[in-house]
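Quick heads-up: it's one chain on its own, the form predicted alone, in structure tokens.
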Amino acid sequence: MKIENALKEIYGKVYTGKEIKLLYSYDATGQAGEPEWVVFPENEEQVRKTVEVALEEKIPVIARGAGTGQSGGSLPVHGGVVMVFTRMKRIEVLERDMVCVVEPGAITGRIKKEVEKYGLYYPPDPASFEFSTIGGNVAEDAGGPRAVKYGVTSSFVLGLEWVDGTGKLYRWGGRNIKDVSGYPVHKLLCGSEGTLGIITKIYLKLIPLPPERDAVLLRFSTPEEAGEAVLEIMRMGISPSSLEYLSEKASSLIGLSGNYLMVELEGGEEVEEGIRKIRERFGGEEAGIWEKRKKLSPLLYRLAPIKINEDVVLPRSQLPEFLRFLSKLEKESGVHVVAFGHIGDGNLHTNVMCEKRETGERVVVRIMEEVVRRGGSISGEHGVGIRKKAFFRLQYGESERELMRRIKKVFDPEGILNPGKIWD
């Protein structure tokens, strides 16, 4: 086949066996789409040439890291070429600039460990950071518990290099902490899920490694009380590095009883003072549950065999009433609605656990409608991918969708970059 021969000229080896195609056909959603060819680029020139070949043949090109995505963003739903970036994993720490230059296949956890050798810190910490790749984090604009203080992945992206849908290479931004010359075009790629370009290099901002860290666990009788406490904590002059919520049903799975907030602070001398203020206001106990919290997701299957995991985000002021809504919805629907997550920035994981998927999907529709009605968003960190396409119109009107389509056309005129994601 013409495209296969062209890819062999670029890579020497192209993978077409059923086993390897199956390996790169799915992600953490459990959904799948089989590619026709799998390749492993080692440099940006191979990426550029691959896109040129795909453009000539009008073949889809999908960038892939570790496959940890929760929205189907890396699934080859229309076949085509999957480019697996695990061989492009170089990390360069520019200590004096407090910048890290990385390739997209570098594991996020490895980046964090590498920069800490220099007394530096890369805060973003999605749940999968120990095995997810930084390219996927940028493409999905991943968050994590520490986003409440530091922001999501894009908050630390100073510059990008990428290949667009015509095979052209761009370099935007770089090692400068400030740069307001021209449009910040590279920021468009953060969260674009590989539909605007294929990232080949990333410039990350670093900060000094905080010397102190401490946490406290707060218990509340009702979800609404926990929601109100979030508002109060954020106005106390304290800047939590993490502010996590566990609903009563979530906490019961890890041996607790009640609605909980886990508040973590990191920094210098202010950490001890901040913990003291929180304890004086809310009481609290030692917060040695973080490892249990990380293991919560698989424990949900004790409730029901089917899990529909959503990651909605709302204005903080809406949290108490939204949590009340979830409790009411659970009683009305007869399915388990288990809420937990990064409540400090309004981001909640609403896990619908059910016996029949159709029943669960109806509950998800009601959740999404309520989120948008309250001024929230259908995704706080997982992205749209294929999982949330049906809800995209809830949040964005025709004018907004048309503008995004026009942007897509500029970056990818023939629509070969990760087609079928965000919208059709």
Ligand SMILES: Cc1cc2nc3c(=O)[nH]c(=O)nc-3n(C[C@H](O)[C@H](O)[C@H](O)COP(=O)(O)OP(=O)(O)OC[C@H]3O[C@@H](n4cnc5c(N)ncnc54)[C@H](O)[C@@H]3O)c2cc1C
The other form holds:
Amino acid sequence: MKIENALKEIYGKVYTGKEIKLLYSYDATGQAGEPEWVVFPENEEQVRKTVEVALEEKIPVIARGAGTGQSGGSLPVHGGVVMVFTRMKRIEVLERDMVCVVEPGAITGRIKKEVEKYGLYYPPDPASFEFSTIGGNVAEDAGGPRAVKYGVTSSFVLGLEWVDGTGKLYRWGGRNIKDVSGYPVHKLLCGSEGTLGIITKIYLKLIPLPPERDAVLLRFSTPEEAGEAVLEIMRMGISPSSLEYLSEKASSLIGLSGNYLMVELEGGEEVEEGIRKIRERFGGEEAGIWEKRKKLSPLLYRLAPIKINEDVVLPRSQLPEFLRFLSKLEKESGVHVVAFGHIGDGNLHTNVMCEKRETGERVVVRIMEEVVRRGGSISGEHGVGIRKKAFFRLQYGESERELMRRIKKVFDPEGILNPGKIWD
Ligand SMILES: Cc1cc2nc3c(=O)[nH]c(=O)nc-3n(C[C@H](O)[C@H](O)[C@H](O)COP(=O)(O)OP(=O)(O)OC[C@H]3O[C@@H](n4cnc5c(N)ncnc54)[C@H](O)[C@@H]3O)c2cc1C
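Moving from the form predicted alone, what structure would you give for the form predicted together with the ligand?
To see the whole picture, the full complex is given below, headed by that same chain.
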């Protein structure tokens, strides 16, 4: 086959075996799509040439990091070439600039460790940071608990290099902390889910490593009280580095009882003072038990065999009412609706645990409608992928979708970059 020979010329070896294709057919959603060819680029020139040859035959090209995506972004739903970035993982710390230059396949946790050697800090911390890649984080604009203080991945992206759907390489931004010369086109790539370009290099902003960190656990008897407390904590002038929520059902799975907020502070001497202020206002207990929170996701399957996990966002003012809505919905629908997550920035993981997928999907539709009705967003960090395409129309009108489609055409005129994601 023409494309296979062309890929062999670029890479020396192209993987087409049954086992390897199966390996790259899945991501964290558990949904699947089989690639026809799997390649492992080692430099940007290979990436560029791959897109060029794929374009000739209009074959899909799908970038893949670690496959931990929660919306099906890396699944080759229309076959094609999967480009796995695990071999492009160089990390260079520019200490005096407080910038890190990385290749997309670098594991985010490795970047964090590397910059810490210089007393520097890369704050974004998706819960998957020890195994997801920075390329995947940028393409999904990943968040995490610390986004409430520092912002999501794109807040730290100073520059990018990428290959568009015609095989052209672009370099945008770089080591400058500020830059308003022209359109910030590289920012469009953040959260574009591999549909606008294949990212080959990333410039990340770093900050000094905060010396102190402490946390406290607050218990509330109703979800609404916890929601109101979020609004108050965000205005106390203590700038939490995490503000996480556990609903009553979620907490019961890890041996607690009640609705909880975990408030974490990072910084210097002000940390102690901030924790004192929170304890004075809300009481609170040692947050050590929060470690158990990490074990929560698999424990959800004790409730029911099927999990439909969404990552909705609400304006903070809407949180108390939205939490009340979730309790009511759970009672009415008869399925478990387990909420937890990054409530400080309005981002909640709503896990619908059900016996039959169709029943669960109906509950998810009601959640999404309520979110959009309250001015929220269908996704705060996992992206649209294949999972949320049906809800995209709820959030965006025809003019907005049309503008996005036109942008997609400019970057990828033949639609070969990650087809079937965000758009049908
Ligand atoms: C246990 C667990 C916890 C998680 N916690 C969080 C969390 O707290 N916050 C959060 O935001 N997410 C979280 N996630 C979701 C997921 O880890 C993130 O979306 C992550 O950014 C995906 O990175 P990845 O390397 O696995 O990318 P993949 O899943 O391989 O790909 C994700 C998307 O990025 C695109 N992509 C990958 N590399 C490139 C590239 N070089 N150029 C262009 N596009 C590319 C792919 O095409 C795909 O669309 C979690 C997932 C799991 C399994």
